[in-house]
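Just one chain is shown here, as structure tokens, and it is the form predicted on its own.
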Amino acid sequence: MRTVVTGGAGFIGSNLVDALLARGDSVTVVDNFASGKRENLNPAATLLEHDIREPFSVEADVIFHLAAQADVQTSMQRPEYDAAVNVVGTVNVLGAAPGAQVIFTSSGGAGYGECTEPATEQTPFLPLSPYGIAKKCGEEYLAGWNRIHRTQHVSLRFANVYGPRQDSGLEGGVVAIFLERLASGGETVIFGDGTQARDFVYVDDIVDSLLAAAGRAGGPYNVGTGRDTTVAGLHAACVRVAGVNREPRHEPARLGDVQRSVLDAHLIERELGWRPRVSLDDGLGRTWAWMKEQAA
């Protein structure tokens, strides 16, 4: 297929680009390197250096839309910038290649708000940050385009993604942050008491969900493990995989952070045949091995 990956120099996007090229697709990466890295680019892909806040055009059968302002705290401080990238940018992607299917990467973690139990796709979207609000807007645009233009765009609601190439400079990359600090001997920090629970899903599983959605209709679909891990528990798991003995420092909880976020992913398993395959311990081990390889 002719595929386009917006944000293809980023964490998830670059892993997806590698998988698309490996199966023989042609790939165009659209990225302005606001957070993506040139070293993540696969040289077999075509680069269109562009800011999605401005209209553009491409030739494609499928556009995987991963370009985003993905930092919750940035969205709290600069909601107008977050909306420009995540809402206006999504509208521009929808107009970039008439006839192409758009696979939109939404956020279950930021979208559902507090989850007393694993959220299904019928759980009300009650975001506690502008980032989550913008992702909901993106979903509504895709659904509206499907009604108006009879398209088959699909929204995927991701849990907390981690794995190789994740940027420790973004607050959402808590696994990357913990492992990098442990590798460098730096101090690790937990905001709040550490009982906040998250659903951590490995990037290879996320890539598989994106591939499963291409050419299919339906959704939106949750993409997660259905299992909750506290931030304190995650820190302990990172300490084990790193082979160090270090206690974290605690700071006050941050505005916009939910206490519990876990996704029920049975719908995507039933309709698209996707399910997570990489356990947290295995995924942390793979991520740690990649970090050590990069440092060598």
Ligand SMILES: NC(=O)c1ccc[n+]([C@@H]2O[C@H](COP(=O)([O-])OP(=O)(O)OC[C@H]3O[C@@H](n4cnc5c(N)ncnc54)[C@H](O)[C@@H]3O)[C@@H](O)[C@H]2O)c1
Given for the second form:
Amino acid sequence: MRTVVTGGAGFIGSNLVDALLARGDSVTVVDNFASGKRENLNPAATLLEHDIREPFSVEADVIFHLAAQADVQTSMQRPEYDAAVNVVGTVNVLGAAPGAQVIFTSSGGAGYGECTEPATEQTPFLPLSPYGIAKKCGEEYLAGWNRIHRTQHVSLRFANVYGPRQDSGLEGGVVAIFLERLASGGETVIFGDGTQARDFVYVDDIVDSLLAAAGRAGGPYNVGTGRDTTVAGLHAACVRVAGVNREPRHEPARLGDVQRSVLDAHLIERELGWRPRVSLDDGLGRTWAWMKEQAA
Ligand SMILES: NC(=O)c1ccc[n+]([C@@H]2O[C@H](COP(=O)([O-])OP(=O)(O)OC[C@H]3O[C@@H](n4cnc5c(N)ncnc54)[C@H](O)[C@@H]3O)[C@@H](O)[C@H]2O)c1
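Could you drop in the structure for the form predicted together with the ligand? We only have the form predicted on its own so far.
What follows is the whole complex; the chain from before opens it.
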């Protein structure tokens, strides 16, 4: 299979590239290293260094579209840049390889807002940030292309992803931030009382969902565990994995942070046979082991 991974130098994209190469695909990475890292790149992949804000063409059976401006705060400060990468960039990806299926990576957290119950795909998708608006817009482009051009593009709505190569410099990466501070002896901070809850899904499970969507039609699909973990509970689990005894410092809650975000992923289980396999403790253990290996 000829696969293209946009954003293949990033956190999720580089993990996907490794899995595609391991199953024997020929893989091209399209990335401009805006947030991705050269050391994430698998040397067996071909690199097309390109900014997706400009049109491009590639040969592919499937394009996994993970290149994005993925930071909510940046989208608040620079909505025009966010839209250029996440909306115009997505349109350029749709035009990059006629005949290729595109798998688009959207965000459940950015679209569903406050979840009293796990959000299903029927829950209104009402974004509260330019990042979320752009993701909704990207989904609309895929759905529209499917109607107009009879393509079979698929959108996946991820929960909070964590695992090896996540950048602790980005605000969304709370697992990476906690583990990195615990490893370096630094202070960990919880905003608010720590009862806010998220759906944490391990990156290998996310990679499996992307592989499961290729060659299939349907969606959009939620990709999460359906389980909520409070940030205080996550901190306690990180402390256990790190084997240190550390209390977090509390700071005032941040404006715009929802209290509970959790995704119902029964639809993707029913239709594509995907379900998460890695428990939070196991995933944190694997992430911690990877961090230690990097530091050695
Ligand atoms: N990490 C999460 O928890 C999460 C949750 C929901 C959705 N997502 C989505 O999954 C995808 C991957 O996210 P990630 O966490 O790996 O982010 P990331 O920032 O690690 O990866 C994004 C990649 O896109 C590249 N990129 C950015 N702008 C580009 C441009 N103009 N042209 C070419 N390449 C460009 C970056 O260099 C980087 O390699 C994104 O679409 C993101 O919105 C992530």
